[in-house]
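Taking the form predicted on its own, here's one chain by itself in C-alpha cells.
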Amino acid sequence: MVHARLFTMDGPGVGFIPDGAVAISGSRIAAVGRTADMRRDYDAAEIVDCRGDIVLPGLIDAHMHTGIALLRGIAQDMDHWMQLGIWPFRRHLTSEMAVAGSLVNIIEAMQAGTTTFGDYNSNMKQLLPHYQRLGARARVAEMIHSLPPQQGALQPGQLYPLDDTVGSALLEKNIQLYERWQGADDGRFSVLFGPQGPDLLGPELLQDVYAAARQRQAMVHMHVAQGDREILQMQLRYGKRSIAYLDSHGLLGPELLAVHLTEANTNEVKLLAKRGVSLVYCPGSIGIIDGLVPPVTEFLGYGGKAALGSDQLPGNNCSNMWNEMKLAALFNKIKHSDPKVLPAWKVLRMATVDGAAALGLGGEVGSLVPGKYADIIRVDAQATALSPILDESLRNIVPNLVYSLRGHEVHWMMIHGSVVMAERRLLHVDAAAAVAAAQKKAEEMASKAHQEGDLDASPLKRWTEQGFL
C-alpha cells in the first residue's frame, strides 16, 4: 500500500505518514514508512496505489451485544428500559433470530470501519460463525448470570432471585467456548469469561469464574457499576457497593475488563485505575439509555487505559465507532463545561491503539507497526465530511474523522492480511440477504410479544398510538 495519508497510531499521537506506505506479509504488517523509502528498500508482489485515501487500523468495538441486534430502537426515552422495553421482547428471541439480528449488527459495523469486536452474548458459540465467515477478528465472552427463568417479571426495586446453578452451566459453557475458539483461525478468535455483573451472580460462583480465567490467562469481561439498579441489588444483597465488594473479594486487577462504570464515584474510579483494571466506555448507550456520563476522563486521568464500544443496539441504535467517539468527546466537553476535554486525537486512540491495549490485545492490533496483525482501513478524503483537506502547516485530518465521518467514506477493509470488504461491499456475504432475513425474523418475535399482551406497558406501544412514533 502505497501514497497514502497514513496515520499509524504509533507513538503518544497518531503517528501521521504525509505520503506513507504499509508492506504486508501474510497475515502480519512487515514494515511502514515513506513511500519513496519502502518503494526503494522492498519488492512486492502486488503494489496497491491510495492516492486520495487515508489509511488507519482497523476500528476496535471492545463491548456489544449482537445477539440481541432484532430489538434495535424498542428501549430509548423511558426509565426502566430493560425492564419495560427490552425484557416483553426478550422471552421471544428465539436462538433463530438472535443469529439473524447478529449478521446484520456485524455487517453494519464491518460497513463502518469495525475490525475487531468485542462481543459478549448468551450462546456465543452461535455467533462466532458469522465472525468466521466475514473475516473479522473476534474476542469474545458467554454471558454469565444466575438469574432463573422468567426474570422478566421483577418490578424495579425488587432484590433478583439468584440461582447458581443456572450460572455454573453458563461457566461451564464458557469454558467449551473456550476450549473450541481460544486462538482458532490463525489467532484471530479470543475468549473471555464473561460474568453479567456482580449483582448477577453469587460469591462463589464469581470466584468459580475467576478461577477459570486465571487458570487460562483469560480477562474477565464485566458489566461494574452499571446502574443505580445494579448498586441497590449490590446493597440489599451484600451491604457494599459494587467496586467495594469486588475489592474485598480481590477480583479487581488486570484481568477485569469494566464495561460502563456509569454508577461508580471517584474514589472507586480511582481504586480501579490503581489496580489496573481496563475500562470499556459506551457513551452513545449509556447517554441515551441513562442520560449519564461515566467517569471516563477520570480514569483516565488516573492512569487507567480505556476503550470504547457501542453496546447494544435496542438502547444505542447503532454499532458504528465514529459516532462513539464524536459522542464520547461530546458528552464529555459538555459534562466538565470544558473544550480541552477529550479532543479528537484521544477517543481516535480509544478506538484504535489505546482501545486495543485495554482489551488486552496492544501486541496484536491497534496500530500500523511491523510485527502486528495487518487489520486496516482505507478512508476516502475525496468525502465531502472531510472537505477541506489541510495537511501542512497545520492538519484537520482527525478532528473531521472524529467529529464529520459517517461511516459510509469507509470503503476499504483488510483483516488479518485478507481483503474483506472493497468499494464498500463485504466480499463474504450478501448484506440485503441477510437485511431480509432478519426483517422476517424480527417481525415473527414481534408478532408473538403483541399477541401475549407484553407490549402493553411499552411507552413505545403508547406512543406509537398516539401517533408520536
Second form
There are 2 protein chains.
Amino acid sequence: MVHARLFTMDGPGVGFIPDGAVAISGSRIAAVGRTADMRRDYDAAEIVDCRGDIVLPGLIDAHMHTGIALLRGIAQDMDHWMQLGIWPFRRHLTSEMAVAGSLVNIIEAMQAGTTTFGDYNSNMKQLLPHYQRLGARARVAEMIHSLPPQQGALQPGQLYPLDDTVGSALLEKNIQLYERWQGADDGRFSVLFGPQGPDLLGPELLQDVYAAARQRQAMVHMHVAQGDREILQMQLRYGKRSIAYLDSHGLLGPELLAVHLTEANTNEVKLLAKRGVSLVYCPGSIGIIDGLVPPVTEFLGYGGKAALGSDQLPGNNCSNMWNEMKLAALFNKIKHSDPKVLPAWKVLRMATVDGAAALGLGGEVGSLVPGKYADIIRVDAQATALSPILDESLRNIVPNLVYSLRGHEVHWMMIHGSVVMAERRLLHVDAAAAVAAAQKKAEEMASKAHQEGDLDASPLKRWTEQGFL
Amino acid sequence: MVHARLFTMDGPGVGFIPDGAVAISGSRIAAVGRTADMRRDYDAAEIVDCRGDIVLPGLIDAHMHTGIALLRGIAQDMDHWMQLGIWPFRRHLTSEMAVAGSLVNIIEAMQAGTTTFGDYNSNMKQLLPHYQRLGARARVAEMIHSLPPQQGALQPGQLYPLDDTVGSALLEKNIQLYERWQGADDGRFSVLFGPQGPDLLGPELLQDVYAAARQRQAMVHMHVAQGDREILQMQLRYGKRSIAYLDSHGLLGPELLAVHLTEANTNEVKLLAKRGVSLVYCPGSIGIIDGLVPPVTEFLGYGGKAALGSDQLPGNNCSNMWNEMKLAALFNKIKHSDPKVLPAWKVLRMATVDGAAALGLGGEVGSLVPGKYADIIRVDAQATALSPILDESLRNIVPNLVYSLRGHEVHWMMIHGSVVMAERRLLHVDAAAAVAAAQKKAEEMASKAHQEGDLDASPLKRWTEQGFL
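Could you drop in the structure for the form predicted together with another copy of the chain? We only have the form predicted on its own so far.
To see the whole picture, the full complex is given below, headed by that same chain.
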C-alpha cells in the first residue's frame, strides 16, 4: 500500500506519515515508512495505490452484544430499559433470531470500519461462523449468569433469583468456547471469560470463572457498576457496592476488562486504575439508556487503559465507531464544561491503539507497525465530510475524522492480511440478503411478543398508539 | 409517490401512514393519504413507487454559516475558539474561498437530507447562486456587525472596537439582499435581517435593523447569549446581560429568531418564551466549542418554539441533521441525567415541522400536508442502520432514524416539487469537482496563514508539530 496519508497510531500521538506506505506479508505488517523509502527497499508482488486515501488501523469495538441486534429501537427514551424495554422481546428471541440479527450488526459495524469485535453473548459459539465467513477479528466471551430460565420479566427493585447451577453450565460453555476458538483461524479468534456482572452470579461461581480464566491466562470481560440496578442488587445481597465487593474477593487485576463503570465513584475508579483493570467505555448506549457519562476521564487521569464499545442495538442504536468516538469526546467536554477534554486524537487512540491495549491485543492490532496483524482501513479523503484537507503547518484530518465522518466513507478494509471490503462492499456476504433474513426473524419475534401481550409494559407501544412513533 | 412508510409529521406526533401516498402538483403537495385511497381519487401523470422507503419531509437546518466552511477542523478541543482558532485563518478567507467552501457545505448537508437552509453570512448574496443551482430552499440573512476591518486578531477579554458606519453599510446590504431575494424563485428564497449579536453593533443601529425588519414583516436572525465572551462584552459596555439589554430596548418579540442561548439562565429563557421569541439550538457546535448544553428543554418547557442548526464547520464539524438530532437528544438526557428527556419523536419534529414553525416557515414546509411545498426525502429502509423495521403494535422506525441513521441512507430528495437527488447523487452539481475546487482554495488560505505566521497562536499547530494531529 503506497502513497497514503498514513496514520499509524504508533508513538504517543497519531503517528502520521504524509506519503506513507505499508508492506504486508501474509497476515502481518512487514514494514511501514515513506513511500519513496519503501519502494526502494521492498519488492512487492502487488501494489495498492492509496492516493486520495486516509489510511488507518482497523477500528476496535471492544464491547458488543450482537446477539440482541434484532431488538434495535425498542427501548430508548424510557426508564427501566432492561425490564420494560428489553424483556418483552428478549423472551421470544430464539437462537435463529439471534444469529440472523447478529449478522446485520456485524455488517453494519464493518461497513463503518470496525475490524476487531469484542462480542459478548449467550451461546456465543453460534455467532462465530459469521466472523469466520466475513473474515473479521473476534475476541469473544460467553455471557455467564445464574438467572434461572422462565422466570418471567424482572421487576424494577426486585432482588433477582440466582441459581449457580445455571451459571456453572454457562461457565462450562465458556470453557468449551475457549478450547475450540482460542487462537483459531491463525490467531484471528480469541476467547475471554464473561461473567455478566457481579450481581448476576454467586461469589463462589465468580471465583470459579476467574480461576478458569487465570489458569488459561485469559481475560475476564464483565459489566461492572453498570447501573443503579446493579448497585442496588449488590447492596441488597452483599451489603457492598460492586467494586468494593470485587476487591474484597481479590477479583480486581489486569485480567479484568471492566465494562461501563457508570456508577463508579472517584475512589473506585482510582482503585481500578491502581489494580491495572482495563475499561470499556460505551458512550452511546449509556447516554441513551441512562442519560449518564461514566467516569472515563477520571479513569484515564489515574493512568487506566480504556477502549470504546458500541454495546448493543436496543440502546445506542447503532454499531459505528465514528459515532462512539464523537460521542465520547463531546459527552465528556459537556460533563466537564470544557472543550479541551478528550481531544480528537485521544478518542481516535481509544478506538485503535489504546483500545487494543485495553482489550489485551496490544501486541497484535491497533497500530500499523511491523509485526502486528494487517488490519487496515482506507477512508476516502475526497468525501464532503472531510473537505478541505489541510496538511501544511496545521493538520485538520484527525478532528474531521472524529467529528465529521459518518462511516460510509470507509471504502476498503483489510483484516489479517486479507481484503474483506472493496469499493464499500463487503466481499463475503450479501448485505441485502442478511437484512431481509433478519427482518423476517424480527417480525416473528415481534408477532409473538404482541400476541402474548408482553408489549403492554413498554411505553413505546403506548407512544406508537398515540402517534408519536 | 405511493406505497411509502410515510411520516407526515402532521398533528402532535409523527403523523405515520403505513402504506402512504403523496400527490404533488407543481411545487406543492396536493393531497396525502393511504395509497389505496389516493390511487382511487387521483390520476397522476407520473407515479413514484416508494416501496422499501421511509418518506419524510425534508430536513431543516435553521442556522448555518456556510461561508466559513473552508475552516473545517481548525478550531476544536481548545479554548478561545473564535480568537485563537478561527481568526488566524479567517483573515485570509477571500470571497472566492468563501464561495468555494460554501458549495461543499451545502452539498454535504443535502446528501444527508437537508432541504431548507437557514444560511447567515457576510456577503450572503455571493452564496445564493449555489442554492439556485442546487434547487434548495434558503432562508438567509446578511451578517451585520460593526467590527472595523483590519483590526487584527481579537484578544480574549478585550472590549471590541465598534464602528457603526461599518454596520450601517451591512444593514444596507441586508436591505438589498431582501429586495433582490425575498420571495425569489417562486418563493423558494426568503430573507431575514441578521445582526451578528447584541455585542457586535451599537444600540441605535440594532434598532435600525429591527425597524428595517419590522417594516418588511421579516424576522431577525441573531446570535443571543452565545457565550461568555458575548456576556462579558455586554456587561463591560452596557452593564447588562444580553437578554435584559434586548428587553430594555423592546427587541424581544416573535420576529426574533435567537440562536444558541448558551449563557441564558432560567429567568431569561422564561422571558424569551413569554415574548414569543424562537430559538435555534445548535447542539454539535456548542458542544465542541464550549462543552455546554444550552437551556433548550427549559425553553421548550415554557412553550417556546425551537429549531435545530448545524452552525458552522470550524465547530461541529459537519452539517448533517441526523447528527444534530442525535446529539440534541443525548446531550439533554445527559444534562438532566434522564433518558426520557427529548425523545426521538421530539427532535425529529425539531428538524422538520417544529423547526419550520420556529424559522417562520410553518405554513410552507416541515410537514407533508396539502398546500405546503413538496420538500420530501426518501430513506432506504433496507439500510443496515435501520434493521429490523418493526411495524406491528410497536413501531421502532423513529428511534432508529434519530439514533442510528448516518445520513447517506437518504437516496432521493425533492424540493419545491422538483427532484434534486436520485440514487444518492445530487442532480445539479458535480460533488467531486466542488470538493477539488474547495481544496485548492483551502490550500491558498492555509498557505497565507502559514506564511504570515498567523497560525502560531493556534494550539492545533503545536499539536501537529508534536504528532497529535
